[in-house]
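Single chain ahead, written as structure tokens, the form predicted on its own.
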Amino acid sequence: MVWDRGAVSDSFPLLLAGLVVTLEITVLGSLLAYVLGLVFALIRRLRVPVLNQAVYLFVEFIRSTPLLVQVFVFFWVLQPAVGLPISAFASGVIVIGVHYACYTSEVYRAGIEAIPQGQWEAATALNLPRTRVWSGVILPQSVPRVVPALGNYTISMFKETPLLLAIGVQDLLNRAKEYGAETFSVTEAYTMAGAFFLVISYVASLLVRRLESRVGQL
């Protein structure tokens, strides 16, 4: 088999636009793990009733099911049932968020349990309202140590993005699957793919390397 420096600068310009579209689910799908996370988070510490115990049933069961079975599920079963027309790139979009959120969920919890009970009891000796306690007190503290894991999970998330091709997302791998199939040139085109995958995932992983030395010094 010969290498082909043709198809290589030929499949670049298509690759691109799948590149970007990967990058787009990536950085929605983290907006929504890290606000609907939180949410979950603050639901289970603040054990609101009912609520609590359904959102602790919801996380297990994502976190006990595989992606690609979540994402079948939401797009052939999920959205035909409520008649929703959602299209395959917003489907990824949600079943990537709401998976990673099931996660992130817990990042937060423990960066929430890990802020000392004397700030607990400050507050409470401040009489401080419910609301100005978490904004003002516990969040700014808790967040930013959890910063670098959920950075982690973003880098996961960019990785996992290729399961969305089993929906017909326009993703990196789904780009370079369809010029395979048009100019037999395969292994060009995934070998491509896989160096703009590994080549971002590591310079994510340096970023977030750095990142997580800033919050050990704080």
Second form
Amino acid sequence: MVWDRGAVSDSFPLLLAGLVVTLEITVLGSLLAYVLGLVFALIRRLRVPVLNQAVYLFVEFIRSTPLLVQVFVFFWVLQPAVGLPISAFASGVIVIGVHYACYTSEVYRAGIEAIPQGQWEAATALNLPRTRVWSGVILPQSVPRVVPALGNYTISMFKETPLLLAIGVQDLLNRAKEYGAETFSVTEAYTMAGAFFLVISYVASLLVRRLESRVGQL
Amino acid sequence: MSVNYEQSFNGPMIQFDNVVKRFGQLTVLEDLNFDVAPGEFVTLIGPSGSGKTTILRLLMTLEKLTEGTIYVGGEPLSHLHKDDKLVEANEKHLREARKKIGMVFQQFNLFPNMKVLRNITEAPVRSLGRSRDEAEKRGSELLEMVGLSDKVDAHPSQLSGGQQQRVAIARALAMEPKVLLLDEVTSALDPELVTGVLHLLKEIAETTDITFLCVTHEMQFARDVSDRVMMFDSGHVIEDAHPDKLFTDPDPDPDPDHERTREFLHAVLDRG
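So the form predicted on its own is up there; where is the form predicted together with its partner chain?
Following is the full complex, with the preceding chain placed first.
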């Protein structure tokens, strides 16, 4: 096995383009997971009729099936059935975002349950309107506490994006594969892709740890 | 500074009418009847588990009663008149009924995500529809009254327990309640901070028309400030008297209820 330094610099622009796609999917997927997860958590907590049961079943379903199966079903079955031309990239964002929303909803649930009963009682005693209790008292206290947990799910999401290679998303791994196939420099291409994942995940997990210690002081 | 709230109703401010409260199999309050007159300061004493706090929580609608009716200012608190009958009230009625009542908690329960002034202005703005300017002006006055003008921009976590409880008192007063419920408000405080809070409450009781219902283990305070003291045991009122009478009752009365009260007072006062 020979390490070709030329291949490293040669593949760099291509891999960087792939990394940008990977990061875009991670960021957009995270936003979807953060927002939808909160919506799921509120529907469950407020026991919204019908939706409550629907969300429960949906979350169970998503958590019991592999992400790759969900990617295939969405892209090859659902998407053509509905007839909407959704790109592989957008499909990836949607499937990953929705998948992780089923996990972040549990994070929000725990964050909401951690608020002491006394806060609810004080809000009742002060006669605050229901929506204001949530927007002014409960969520501003529970959301900051769950930010590190959400951050950890974002890191997981980042590491799962290569699955989207299966539907042709031009992510980091796909670009590495492409470069390796063209030049036979698979060692360099895959090693660099791995190094990108390693460095970014590691730095991100350091950030999450710092966030955790700051949240610990809340 | 004196605060005056108009009184539009001549009957009792609070009336418990055959109130029963059960938690599952456990009966906490059994067929409870009592009245509190407007402006009266009534203290509830008795051993833990005797149902004192449950009375306050029922009044604040934090618990639902099992049977009977509670009237506040002549209106049923958690019931509605419907075809000559009383039916369980909806959230809209409860929101209206709660406007008359404020509560100060043992654990203060300030909102830690809001600064001190915001803790006080939040409910007047969101619940009473006051303008923010108006609420802040009133909030600043109340903070001055409780001696914390310099803490307007502090976060609750930066305050001592005693200071937090003063803010909680100001927060309750900002809603201009006709009835103020005090649930062991000094029990979580360091001993040296208790006097200040009790002194403040005494001053408020003396300078306002607010009706007070107070659960406390501070017997000297109960004696100083109360118009009436009710002794509870196992969900019943076993004594209901002026504090001078209750605390000094010299009759060697064979009535077992009097005996129970004496025992309780001995236990509490000896400990103090």
